[in-house]
Structure formats: structure tokens, C-alpha cells
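To begin, one chain is listed below as C-alpha cells, in the form predicted on its own.
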Amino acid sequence: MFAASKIKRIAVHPLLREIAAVFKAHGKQVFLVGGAVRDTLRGAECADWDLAGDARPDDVMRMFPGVIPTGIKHGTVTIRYKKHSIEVTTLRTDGDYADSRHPDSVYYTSSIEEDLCRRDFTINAIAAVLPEGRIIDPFGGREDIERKLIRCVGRAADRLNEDGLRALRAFRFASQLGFDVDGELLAAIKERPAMISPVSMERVKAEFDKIIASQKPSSALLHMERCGLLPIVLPELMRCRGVEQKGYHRFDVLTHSLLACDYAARSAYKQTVRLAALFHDLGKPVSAKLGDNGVWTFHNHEILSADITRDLMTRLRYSNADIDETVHLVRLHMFNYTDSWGAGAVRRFVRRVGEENLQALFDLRRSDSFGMFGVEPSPLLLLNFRHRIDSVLAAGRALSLKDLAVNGRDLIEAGIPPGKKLGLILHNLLEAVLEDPEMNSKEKLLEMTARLSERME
């Protein structure tokens, strides 16, 4: 087992003493915290580095070239050295947090300790000296990361009140890392779930995006509605909670949908198609009808999950783009080819899902398809499909008008005026051509414009 609590000093990588020599002389000390240490003691690989010293932040600027002040209000500036942004934050303790996200005052400090105290977990309050990378573990971090426990520094309910958003921080660290979270810290949020109701959306979805990049987003999900986070975050997904769909389905629609993302992550699906996992089915409680036969039916619950999803993700800040994407997965989801579609149905699936969207379509289909049994689907799903589309493609890719061998200013010029005719004439050619790639020639086309033209008089 990997002991953590053993370590004594971590090793340092070069650029960094080279910043340590830097505030060294200048009579400053520096320290490597939060997750850099963290994942070192983890033996995982590091994505970037943050900083804290007693240098001030003018002391900072006066040291290094090219400081960005990226949050002097708080003490903290980005240093740029040889291609790399690292952030350096002076050593402080904080006042009262009147407004559950910042200190009223900080006051700054020149103890490390000090500066810990005020961190949210003990595996993220673990500081090493610079140059030499000894460890500095007040609160017991690295039994904590042995342990593979997500624990609150002091009383979890003092770190709550803080800000709100640690909740949400917590399960975010035990879906990302695969650890547990402490029983104090689960009570404490589950005492005071609203505690999360002030915190801004952007600051919601930021989390949210890396429960959902993590290899396994339903730890986070299932901790957030057993302490009732996930109805005042996600109240569109925890009413999917108890909707069953005996028939199709082994699990509810909760369950069903967790496991569909759980998939997604997994297999490493990119975050529209994960994030479409997790909602294509927001729509079957309102669409939900118990048949005769004791099966209940879901009617166009794609269509209605589409325009959730489009609502929740507006709500959470999503960009527009992201947004789009990830309704159009899931407004396509329920396709059902058979080998009886012909060429030209083919064609015209291509044109509605769009060539770039096929490969998210498929995943979303696989990750939906393990959801319903919790079982591997097989190599084979929609593999005779992708080969038929392949086939079709190869004998002509005109799928939109801009494909078309003729255009707007063509017609024009054969007679066809402007307008309402002219586009009905576009859309009729644009099916010939999906129906039949060899009419897709500018003469073929011409004469079959006469003749729409002639009969629409």
C-alpha cells in the first residue's frame, strides 16, 4: 500500500528551486501547497503548481518580470517564468466570511501553519519548502490521502459557513481521486444543504464540469442527493429519481441515467456526449403514462428532455456551442435504424445528426444502452450501421444545399425569381440528390428545376 504518511519530502522540480533561489534571495521564504503536493503524495503526476511565501505582492512584482496581478486583493499574483503561469499567494489568515464566499479581511502572516488553517481539506493543507520539499502537515493530510478520506481542517461545519460552494468541492474530490468523505463533513452538509443557494452559477458549473470530467460522476451525484444538494442544483435530474420503467429498463430513471454517464466517463467520451448521458432522459417524468398492460411509455420524451436540458444548462452558464451540441444529442437519441432504411434514408439520418455529430450520437447510444441493464453493450452495437453509412457516403456527400451542383444565383439566372418558390425548388432538388447522388450535376439539376418551376405556376 502506498504510505503517504511516511513521506517526509517530496522530490522538487528544477524550475521550481530556481523560484525558491529567487525569493531565497531576496530573504523570502516560498512553499509548494494545495494540489501539487497533494497528487505528489498521491504518486500521480502534477498539472500545475501554486505558491505561497511571505513575499507581499509588490515584493513578487519587484522580483520577477512580467507579474500579472491576478487577485492582489487577496494576496495572490501570477509569476510568468520560462513559458509556465504559476500563482504565488501570500501567507495570510482570514476574517469572517460574511457573504459564504469571501474573507471580510486578510491579514497576512509569515506562518505556514497559519496559512493551513484556512484551507477547506486536510489532504489540500499540506505545504513543502522550497528548495528542499519538506513536508509540512499540520492537520494530518497525508493519513487522510493514505486513508483515501475527504476531511474538512477543524470543524467541517466552521469550513461550510465559509462558503457554500465547499459542499459541492467535496464530493467533486471523492469522484475525482475515488475517496470517501468523512462522516462529519457528509452531516454538516446535510444539515444545511441550502448553504449552496447563494453561491454563483459560474462558480457551480466549474465544479460541476469536473464531476463530470472525473472517471466516475455518479460518487458525486448519489453524495449530493443523499445530503439534498442535488434537488437545489439539479432539481430536473433528482425528479428522475423514482420514475420507473419496468419493460426496457432494469433501473429507474435516476439510476439509469447515472449509469449511462458513469459509462460515458469512463470509456472517455468528450463532456457534450457525457453531459447528454446524464440528461437524455430528463423528460420522462413529465411524458411518463402507465399502459393497460402495466408498462409505462415515455411518447416523445426526447423531444421534451431536449428542451430541459436546453433550460438546465442555460441556467448552470453553459457557452451556447456546448449548449447546442449537447441538445442536439439528446433531441437524436431515440434512433432506430433497421437494414431495411435505404440509401437515401441514410443520407437524410446523416444530414439531421450532421457528419461531425455521428461519433457523439453512437457514444451517447452506447453509454444509453449500458444504462438500461448496467451490462457492457456489445463491440457490435450500431457497427453494421456505421459500415452502411460509410458505404452510402462513399457514393455522394451532397447533404446540404450548400453541396448542391447549382445554387441561388443558378436558378436566378434560369428564370426562377427570388423568394418563396425558389427555396421550395432548393429543398425538392436537395431530396433528389439525397435520394439519388447522380442527379447532383448542374444540367440534371436545371431541367428538374423546369420542370417544379412549371408545375408550381
Ligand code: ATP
Contents of the next structure:
Amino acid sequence: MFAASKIKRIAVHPLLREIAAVFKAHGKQVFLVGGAVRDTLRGAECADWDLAGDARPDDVMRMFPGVIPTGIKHGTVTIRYKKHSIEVTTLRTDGDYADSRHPDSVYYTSSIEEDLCRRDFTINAIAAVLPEGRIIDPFGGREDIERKLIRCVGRAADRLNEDGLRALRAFRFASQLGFDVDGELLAAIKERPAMISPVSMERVKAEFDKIIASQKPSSALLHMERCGLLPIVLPELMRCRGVEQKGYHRFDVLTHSLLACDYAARSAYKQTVRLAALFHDLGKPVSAKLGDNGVWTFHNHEILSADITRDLMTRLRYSNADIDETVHLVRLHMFNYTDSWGAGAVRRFVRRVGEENLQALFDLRRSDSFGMFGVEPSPLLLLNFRHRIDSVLAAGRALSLKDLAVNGRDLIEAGIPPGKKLGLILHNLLEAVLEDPEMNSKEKLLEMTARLSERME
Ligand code: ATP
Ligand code: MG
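Target state, the form predicted in complex with adenosine-5'-triphosphate (ATP); input state, the form predicted on its own:
Starting with the chain above, the whole complex follows.
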């Protein structure tokens, strides 16, 4: 087994050695800290480098060209060096936390041990001295990496009081790394889940996004449920617990949604598909009706799910583009293709979904299917439909007004006055072309225009 606890020194990237040489030339010390050290010790790729050192932000700005003051208040600047962005934070200790959000004051220190004290978890409180890579690990972080354990630096309850986001960060790391969460930390979160409430939505969203981007989002979300964070952060999802749907499904709505989301994550589907997989049935608790035959129905739940998803993602401050895409997928997730669909129906479906969203909607359907019984869906699922779409599109691609062989100006020239009637005629022409692409010639459409115009008199 890979023994992280035995590692005394890590290999240091040549670029970091170069940067360390500049610090040294100015009489300053610098350390690699945070995720980069943790991930190197785990034997994993690390995404970015965070440095900490005794140089003040203005020292660093003098030492390197092109330094960006990204978080001056907390002593953080970003060095742009040979196409890399590297954050450098001045060694510091945090003052008191009055509001469970931000320390009231930040004090600089020259001691790396003091700096490591303020960090959240032991696995994140390890430093490597640059340039040689010698490890400084005052809290047993390497052992916790080996035991796959997320544990606070110091008393869990105190550390959560300082910053409520740490509860969510613990579960985020559990999902990302596949680690367990220490019992004392779990108990402290369960004791006071409301400490997440004062934390800003931007910070919550950043962690939630990383949970969804991880390999197994359900691991964090189930922790959140057990510790009482889920009803505070995502009450819409919590309401899905215990909503039975026997008949079509094996699981209640929450378990189904978690399985669908995990499937999307495992399949490396994009973020909006993962979100749609988690949210696609949020409308079920409100639309559930028990039929005379003892079977639950959820009529039009996709419309309600779409509305609830929009509100939830707006609250979490997602971008409009992400919200629109996710809501669109949620609203359309209930399509039910059979071979009896005519070419017109297939074309209308593609128009409604948008060609650019077809793959995402199919990925969502695969995830949804998996979540019904927890069984890998047949590769044949949707294959037929895909082929049908391809052949129908090959026969004629007119799917929107701009693809029509006539435009508004042509109709005006043909004597239709600009206004509501003209719009209505264009819409009817498109419907006709969706039904039969052969109709898409200027001559035929102008002929049809004349007939429609007469009928509308
Ligand atoms: P990632 O790979 O996601 O970047 P990371 O561990 O580098 O993981 P960051 O959010 O970039 O996470 O934070 C960098 C380091 O800063 C952490 O490893 C941790 O030591 C410290 N840190 C970040 N947020 C907090 C916090 N809320 N409380 C205490 N320490 C924190
Ligand atoms: Mg980081």
C-alpha cells in the first residue's frame, strides 16, 4: 500500500524551484501549501499551486512582473509566470471570528506552523518547504491521507464556529477524494447545522459546484442529509425524501435523483446534465396523486420541476446560461419516443429541444433510466431514436424560421402587411415544412401564403 505517512520530501516542479529562487534572492521563504501538497502526497495530479511565504503582497509585486492583487485584504496576490497563475498568500494567523464567516482581522506571521493552524482540515494543513520539498506536517495530515480521513485541525466545534462553510467543505472533500469524515466533525455539524446559514451564497455555490463535479456527488449529499444541512441548503431536494413511486420505480424520489446524478457524474457528463439529473423530479412531491389502483401519478411534474429548478439555481446564483440550459433539460426530460412517431413529430421534437441540446437530453435520459432500478440502461436505449433523428434531418433541415425558403420581406412583397397576421402565416409555413420538408420552396410557400391569407380575411 502507498504509505503517505512515510514521505519526508516531495518532488518539486522546476517552475516552482525557479520561483523559490526569486524569493530566496530577496531573503524570503516560500512554501507549497493546500491542495497541491495534499494531492501530491495522495499520488494524484494536482490542479493548481498555492504558495505561502513571509513576503508581503507589495514585496511580491516588486519581486515579479505582472502580479495581480487578487485578494489583497487577505494578503493574497497572483503571480503570472510562464503561462501559469500561482496564488501567493502571506503567512498569517486569523483573528477572532464574530460572524462565523470572516475573521475580524488578519495578522501576518513569519511562522509556517502558525499559518497551518488556521487551516480547516489536517489533510489541507501540510506544507512543503521550497525549493527542496521537505514536508512540514504538525497535525498528522499524512496519516489522515493514508487513513482517508477528513479531520479538523483542533476542535471541530470551534473550527466550525469560526466558519460555517467548513461543514460543506468537509463533505465536498469526502465526495472528491472518496474519504470518510471524522466522527467528532460529523457530530459537531449535526449539533449545529444552522451555522451554514450566515455563509454567503457565492461560497456555498462554489462548494456545491465542486460536489456536483466530483465522481460521487451522493456521498456529500447524503452526509448533508444525515447532518441536517440538506434541509437548510437545498430544502427542495429534502422534500423528495420518502416520496414513494412504486409501480415505475424501485426507490423514493430522493434516492432515485441521487442515483441519476451519480450516474451522470460517473459517465463524465457535463455539469448541466448532472444538475438536471439531480433536479429533474423536484416537482414530484407537489404533483403526487394516489390513484384508485394504489399507484402514484405525477402528472406534469416536469413543468413544476423546471420552475423549482429555476428558483433554486437563481438562489444559488448560477449564471443565466447555466440556469436556462438546466431548466430546459428538466422541462423536456419526459419525452416518450416510439417508432410510430411520424417524420413531422421527430422534426418538431428536434426543434423544441434544439439540435445542440440533443446529446445532453439523451445523457439525462440514460441517467434517469439508471436511477429507476439502479441497473445499467441498455445501450440500445435511444439508439433507434438517434438513427431516426439523423435520417429525418438528412431529408430536410428546416427547423426554424430562418431555415424557411421565404422570409418576412418576401411575404410583404406578396402583399401581406407587416404585423400579427404576417407572424402567424410564417409560423404556419414552418409547421407545414416541419411536417413535409418538400414544401420548403419559395413557390410552394408563397402559394400557401396566398391561401392562408385568404382564409384569415
Ligand atoms: P482544490 O483542489 O479544490 O483547490 P484546496 O485544498 O486547494 O482544494 P482551496 O479552496 O483552494 O482548496 O483552499 C486552499 C487551502 O486554503 C486549503 O487547502 C486550506 O488549507 C485553506 N482553506 C481554504 N478555505 C478554508 C476555510 N474555509 N477555512 C480554513 N482553511 C481554508
Ligand atoms: Mg486550491
